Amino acid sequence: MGLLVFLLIPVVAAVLSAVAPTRRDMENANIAGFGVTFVLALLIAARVLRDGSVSLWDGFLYADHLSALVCLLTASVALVCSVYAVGYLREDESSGLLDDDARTAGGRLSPPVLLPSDEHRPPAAAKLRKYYVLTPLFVFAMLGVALANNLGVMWVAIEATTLASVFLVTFYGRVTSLEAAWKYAIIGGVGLSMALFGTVLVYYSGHRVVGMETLAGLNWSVLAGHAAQLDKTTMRLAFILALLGYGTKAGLAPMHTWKPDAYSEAPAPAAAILSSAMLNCALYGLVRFYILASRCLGPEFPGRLLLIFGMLSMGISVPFVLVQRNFRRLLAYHTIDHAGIMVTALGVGGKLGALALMLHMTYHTVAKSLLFLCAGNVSQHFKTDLFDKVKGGVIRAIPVTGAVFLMAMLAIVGMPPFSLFQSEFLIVRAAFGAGHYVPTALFILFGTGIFAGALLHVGGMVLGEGQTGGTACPASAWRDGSMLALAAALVTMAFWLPAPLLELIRGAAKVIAG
């Protein structure tokens, strides 16, 4: 039973929230609410560990090596900008951000252009429990997608994330973030429509092969049991969809278009779960699809896909990298190129590639949640996400976040100590090993690219000369202290993780290789 307490514990923090008197209160169940199912994440794990899988319901949930770790990244990100959230929604509501009056027509804070519907705007405190209510739903909704081993279900879960985080989107209510918000709605369900009708297919070739006529016959932990006696063409199908959906999902390209500009309009900590434990899930789904590919019809068929989809990713978004003037939106594209990676680790295939995509899903976890709550204490300070208008050096400003800000950029490109310069590394000796010379070549060219583009925007910002500008704003201990948590971990994870940590990888390694 601890799986069902596990998945219900945010929905109580968030009807806690729905009712609670005070944005305080709010704050509370929130931070509560993610810490329980921190806990819980962690002794699913160990559960995991000890017994090899944990299920419930005749399999209905189910938690294998994958799941674990997918929903024990997705509970650390959820704590961690729980708590980051106090502190930076706190400034939004004192610097008038939340206000009625607030309200602007161009960026994020331009001058006041009140629009004639703003008169129907919610005021502050209903904008705080909207997120507040939200996000746990929000988390809710991801775990459900790792703990479920329906392919339907999980298919639901995956449109409830969008259901929920497309308000999150809107948050600030201006027009670029309806417009982020219902550029992501229309995308994510074409997407999402196509995942579908994927998981129709895998209904129709396997349930006669596993003979069940019920709903039970989408279960992924028998379907892979029976993968080998699947329909071959149906299952191409169905992996072409499955790829197509829950790559739109993951935002890799062409699909990617929806993913600037939501992250950019998020609040900051929204952000920074959209673009890792978000992401996480959308790649969880494709894997499950992977697996049964694989065992079906080999894994050339579904690796080529992947290899193809995976080198678009990467290079699309070297050319928008090098030119951006956003920061926000840079991190945006660096995320498309991380989802790009990863599905390149997948194709490749392997032991090796296995071991990599679930190190680099780790890694990536937690620096990409790390920049993006550095980019959102630069942006409450100088009240601009443009590279341009920040004026002298973060580090001169904000010196605390400016050395994290550079350094977290240092190890999310692949810089030597850092642990995602482990992964990439591993990327590319499996691809080699395995006789793909083109795509491997082509990787080291467009993380040059990335390399480059984002080292020089953002290292620019943070160690640039001139005046110190911005207005400044308090410092919070909310807000340091979650990104120095994040920051502690990701430099001890450049030299070391625990034990049961490196286990739960190798066992998701070993369920994606078999």
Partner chain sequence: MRWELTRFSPGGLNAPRRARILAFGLALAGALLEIAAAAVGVLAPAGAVFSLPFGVELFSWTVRLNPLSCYFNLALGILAAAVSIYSFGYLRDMEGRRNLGVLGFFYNVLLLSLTLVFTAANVFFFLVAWEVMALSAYFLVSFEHEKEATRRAGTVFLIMSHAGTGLLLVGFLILAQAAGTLDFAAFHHLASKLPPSQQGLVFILFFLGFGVKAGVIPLHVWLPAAHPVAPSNISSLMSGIVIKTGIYGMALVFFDFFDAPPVWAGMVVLCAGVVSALLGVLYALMEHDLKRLLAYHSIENIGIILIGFGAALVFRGMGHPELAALALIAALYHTLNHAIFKGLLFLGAGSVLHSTRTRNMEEMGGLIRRMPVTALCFLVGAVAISGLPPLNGFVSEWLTYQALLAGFGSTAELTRVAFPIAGALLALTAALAAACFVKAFGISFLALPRSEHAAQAQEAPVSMRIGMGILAAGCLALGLGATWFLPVFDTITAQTIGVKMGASLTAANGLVLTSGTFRGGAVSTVGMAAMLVLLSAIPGMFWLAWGRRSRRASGPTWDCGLPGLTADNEYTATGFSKPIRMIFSALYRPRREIQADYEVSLYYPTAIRFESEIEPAFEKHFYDPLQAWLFRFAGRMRSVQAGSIHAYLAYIFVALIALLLFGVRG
The other form holds:
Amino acid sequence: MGLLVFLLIPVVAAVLSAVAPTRRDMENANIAGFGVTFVLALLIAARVLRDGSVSLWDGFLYADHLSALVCLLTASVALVCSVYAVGYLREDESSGLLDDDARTAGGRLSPPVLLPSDEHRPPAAAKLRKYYVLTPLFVFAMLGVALANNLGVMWVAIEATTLASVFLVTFYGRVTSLEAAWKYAIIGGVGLSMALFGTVLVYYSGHRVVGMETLAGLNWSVLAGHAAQLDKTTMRLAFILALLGYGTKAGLAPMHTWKPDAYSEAPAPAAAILSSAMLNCALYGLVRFYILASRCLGPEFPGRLLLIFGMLSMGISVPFVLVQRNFRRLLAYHTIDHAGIMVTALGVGGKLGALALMLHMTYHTVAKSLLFLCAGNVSQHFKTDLFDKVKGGVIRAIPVTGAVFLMAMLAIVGMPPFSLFQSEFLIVRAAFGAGHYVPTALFILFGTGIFAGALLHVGGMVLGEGQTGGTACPASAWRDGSMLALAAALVTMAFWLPAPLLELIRGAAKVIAG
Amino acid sequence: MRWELTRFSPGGLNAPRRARILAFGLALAGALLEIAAAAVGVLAPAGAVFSLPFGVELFSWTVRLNPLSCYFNLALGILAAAVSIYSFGYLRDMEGRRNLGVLGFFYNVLLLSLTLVFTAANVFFFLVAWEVMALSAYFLVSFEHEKEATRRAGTVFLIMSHAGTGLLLVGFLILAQAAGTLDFAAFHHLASKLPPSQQGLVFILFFLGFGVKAGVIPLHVWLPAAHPVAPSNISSLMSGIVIKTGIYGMALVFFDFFDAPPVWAGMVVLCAGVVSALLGVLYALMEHDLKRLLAYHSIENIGIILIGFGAALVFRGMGHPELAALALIAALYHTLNHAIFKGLLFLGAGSVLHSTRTRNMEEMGGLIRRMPVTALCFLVGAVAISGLPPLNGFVSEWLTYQALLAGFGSTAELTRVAFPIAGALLALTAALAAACFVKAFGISFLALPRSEHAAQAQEAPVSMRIGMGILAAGCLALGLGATWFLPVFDTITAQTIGVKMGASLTAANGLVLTSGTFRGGAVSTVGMAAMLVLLSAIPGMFWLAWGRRSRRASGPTWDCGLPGLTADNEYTATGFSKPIRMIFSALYRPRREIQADYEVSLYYPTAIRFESEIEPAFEKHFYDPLQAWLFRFAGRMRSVQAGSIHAYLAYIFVALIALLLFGVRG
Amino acid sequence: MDFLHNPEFGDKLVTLMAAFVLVFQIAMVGQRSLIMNIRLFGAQSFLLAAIAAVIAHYNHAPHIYVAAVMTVLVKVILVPVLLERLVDRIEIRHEIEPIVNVPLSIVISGGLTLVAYIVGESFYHPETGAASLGHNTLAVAISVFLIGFFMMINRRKALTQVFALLTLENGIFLAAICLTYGMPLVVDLGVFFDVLVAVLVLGILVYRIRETFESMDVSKLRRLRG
Amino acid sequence: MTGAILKTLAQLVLLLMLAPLVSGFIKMLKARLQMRRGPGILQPYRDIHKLLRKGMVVPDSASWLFSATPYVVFLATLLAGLMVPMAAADTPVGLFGGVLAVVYLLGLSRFFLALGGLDTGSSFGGLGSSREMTVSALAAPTLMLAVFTVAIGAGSTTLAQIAKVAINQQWRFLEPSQILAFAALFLVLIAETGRIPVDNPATHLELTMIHEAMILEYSGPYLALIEWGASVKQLLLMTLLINVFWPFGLAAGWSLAGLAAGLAWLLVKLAVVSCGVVLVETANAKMRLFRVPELMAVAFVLGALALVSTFLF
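Right, the form predicted on its own is done, so what does the form predicted together with its partner chain look like?
First the chain shown before, then all remaining chains and molecules of the complex.
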């Protein structure tokens, strides 16, 4: 029952926000909702640690270590971002960023029947409501991904994450946000249709083994139990399609193209959720398929494909990071890079690879969401996302943000002592140990390229004299508090990981590697 | 382990004075403890291993103390103590203008990470310490980040350092793979058990990886950029000890991980050493920025150290452990010596900078009168770095020559010709270094002040003078007391090569240093110093006989009859090195530009502007094109993301079809 | 009326209809009129519903009837109607302007069909006697999927991309009913719901793109680069 | 102990007394060769004596370093001289340093001399220092190669040891490698002692000066010390050259007869080398500064050939 409550809390928050009379009520509903979600995620994690797995409705909802970890990460990010969003959106509102709308700039046309009508409200309030309603729904869909045992339902949930987040991308209603949303929706749609095809094929490969016309025929836990008997040819095709499909959602190259657009257009807290929690969910889906495929076909076939995509993703992000002009897009390419890293870890496989993957997922979630929050601060202060216009000196203008930004950037490119170094070290160790010499070398090479780009741009932006004058954006305890909380978590993780969390991570790795 | 704990420092304190005193006071205390601990560790190796009580439990955060690490810690401790004292005064006038808490924080982090680099007991912890060191050095270098050049220098430094770490990582992975563990203890002589091709690869990876940090040419380009822009106390640490981490790493890999490396590997190191030494000093000669000049000399001295390493490697490969030990001792002794005198020189340059606000030697001059103590200390450092007796630089260079000399006689292959050639080029290097420091000291400190700042210069505060004085005394002590110090190396050579040389290196009750028993050669710095004192009786006698009665007057310098000698008549730094610039013009490819304004006739110019610069060969012919190519390539890659959704869909489509066919076939 | 109960006949019938699904798909590639395209889509969806019904009949799988009914409701009626209304409302030109010209598009579609058959071939295991409908329908499903994908690349207008996506989904649906006699009902419902919402969301976007850019041509959406 | 002191004193006296004589001899010989009468052979003694008694003028701009330089130059050179075998193969302070120490002690004296030149603030001082350091740097590798050749042959860098080994192989100097090494070292000698064609010790034309330019501002006793030091340096380099390559007559022990014979031989050999120097000086014109590297390159190649031919043939 706990699972259901856990899943429904964000829906309740969404409903409350939809009917809340004031902005403050919406904010409260969100924060309270995510707070409860977070606590429940902790409880579920504790139960999983105690019992091994939790399930509901004959295994329709199912949580093992892997799901519990993803839920916990999602809930944490959602909570921090909801706190941040309060400060962020208030600032946006007071600076008038929400007032104008692309639509008012274009020709006046009456909306079609399909559109929810918000014409009578001032645009700012409507936008805020949109944010506060959609974010919980988005989170709901992500939690659904992690908890759905049925692969079909999982697919539905992932599709739902896209649909819920499209309008977060269009939040500002700029011309470019429409463009980004369109690309996001179309590419995401195509990608997920491939995943659906893959899901159908998995069902097909399993229907003779586990019986048809039952819901359980698509249950992952059932399929995983019979993985060795599944039809091999079908499974190969199914894995390919699932890899392409969930890979699109995770932003693996060459399906990554929507990512920089969507991340740079969404409001900072939403981008933070997209780039950390949603990436985790997409990878989660991929991991589930990987487990089936590797148990059915052996780890060789899926591993090789994953390595190829991992290398491609890491490689493609290097030049874009090197010549990037927009810091939010820079972060997006970092996410592509890290998706590649995690997929590489998965492809390397084995106990070490799986452990590295789970550690990296945890660490990356913290660091990347922190980076987007910092980027949000910078872009609100300087009213731009371009390096050229910031002209350096962030550390002078907003010292705390600047320092944290640089620190998080160094963390994300795998600089010790920060924790991502530890997981990346494990990955290369595992890859090298498994005899993947060329991928290891490429991993290190690309890592250096990414590092160079990040240091060049972010170092140049944070340090320096900076420009004088300009209107400062007032400090906000909401924003800075949530940012500092994440920063503290990042620093702490470098030296200490709570034992239960490590236990959870190990458990998740065990789910993957058996 | 006790010194580790003192290194946690108070970053970001609001009261700048308290921050300064606390941070550097703690650093000083830590350094002193470290000297004590390292001295004990070197003399009585206990082989201690400690696990630090923190860190993610997946990895072991373990340190070990062995003679080699203690030796480097000793160098670190001495330098850190002097620099910490120096920093009290040096930073005083930055108070209020800059956040000294941050500086103190990273300064302490740097010291801590250096300690950990020298003591880390496994791959993981070593890499963590290594990168933290690079990172803290980056922040210290970028401390005055308002300047574009500073930021750029810091960025180049960190990027190159990181790339080097990548190479190290691969090397470590190969070893860890063979050992099945990450512990350094398991790597002992392991590399020599690998198949030959892997041995070569491991060697090259480590040499390049550590070479970046050490500043070996052609991996040096970050060094002359980064060292000068840092605050001078930091420059002193950077040149004194941070680049020595590369040397430590090489020592660890070449002499601990390898048993007997391939002979060609030693030759590679020897050649790299010669090239670095020679080119380093040649580039140094062309500088008139005092700190850049010193930075290039760091490259030179790293080259000298590598000559010793290379010789040791060749000897080891050929089965002459005693010779290898001699060469290793030479290299390690030079490492310590360089830490001391280069630290001293940078502190001296810092005092000058502190007082004249310029690093340009052409604007200094005459400082010997305004800053007598600084000048004297700088002179000691200059004599030491030029390898002149009886100071410490001479001792280690002498040992290096002896090793090279012994090498020729003890090996049979044609390659042995490399040793005398290396010796000859080392002599050239040393002579050029002397020329360079005549220029550096002569132009900066002697004759007339060349600018208003120089004329108004003030002697450095007491703490700075103490800091420099300690290191100057160190130069003297390590020079005169070499024979007493050298037994220290017994434990190190026993650990790495398995022989003890200390007893055969000294003779005559420890007054004379010999090159061991095989190929004779003796020198005594103490003896020389004593003789110099005794011999001064001769001019003393002359003075008693005639000089007392002679008249000593002071008058103007001969000015060719022009009215009055001014600073404009003095030889400039650029002028001083002109003959060398002309002689080595094939290397420098100098470019000069003379612009004369005249009113009446070309022969009576009213103003002349002279501009001369040399071509930075490695930057121009390798790094710049590489960078340009990279960015051009990256720029071209941008067309992948050109905004067309149709193209984006097509990528996925192609991937889909390719994978479908792949999935069916294979 | 024996054939009404002969599964073999059912298989043949389904294969035939599946072939027509493919024909419709290729016809959509060749068709220049937007409205005709939408109607072809409706017809294709109707064929799918018919296939579902046939399979339900011959295999005694009543839940597939539900899927068939849902298909008729959503894809044959609701979506085409919505799309046509949208077309009318935003008054775009009814001409489709493909990026690759029609003859070449048809040739490419043929090539894609070939690819699909190569892929489907590997599922042909006569010795096991499994999978009654076999590789043939799977090949058709993959063809429809690939051609739908190709149409998405080949169409400039936002709206045309949307229903190319829908035809692509039809391919998956074909595979689902032919290979596995449909997915579990919950999943089917979920999928249909998602399709509906996706159409809604995309519809809103199409509408707003039209408003903002005064054009539906998504190849003009090229501000976000690098 | 007393023996050592006596030996040291003896060699000191020999060095200090003989050095001006060699300089005078060279000057005289050169004058004769140029059909001039020239100064007497004892003129350098008279110069030094006079200078030591004269008063001096120290430039206003100079610091204490200017005053310290003559002492350092004089003492370091003298100490180096004590390490070189002169009449006997054994040297009084041979344990304190060998050929490397000699080279580096000369380097020390040059270092300070160059600083002293810069300290005056005059352009000539700087000019001289710059050229001196350049030329010496160019000579350094050749010098070291030659040192290596002899040291490797003897198996030691201790000069006494080198000389002893040389005594046992009296006719070795006729080997091609030794001749090449000798030639190389002779060229270095010319460069190091500031002789034509590298430098002109007699010039007072400012722009061609090297050594003289550095010491332009020195006068009185300071100048005496420097000039004396320079002649000691010349003597010790010559002695080094001859005793390493032509060790005839060098006393193996410290017997009086042996010493006398050694001294006689030394004088003869010095005279021969001086003749060589004079011949070179007379037959050549001073080179442009930027031709000097070519000469040094020749010397380097000679040295390298010497080394290679010693051990490869």
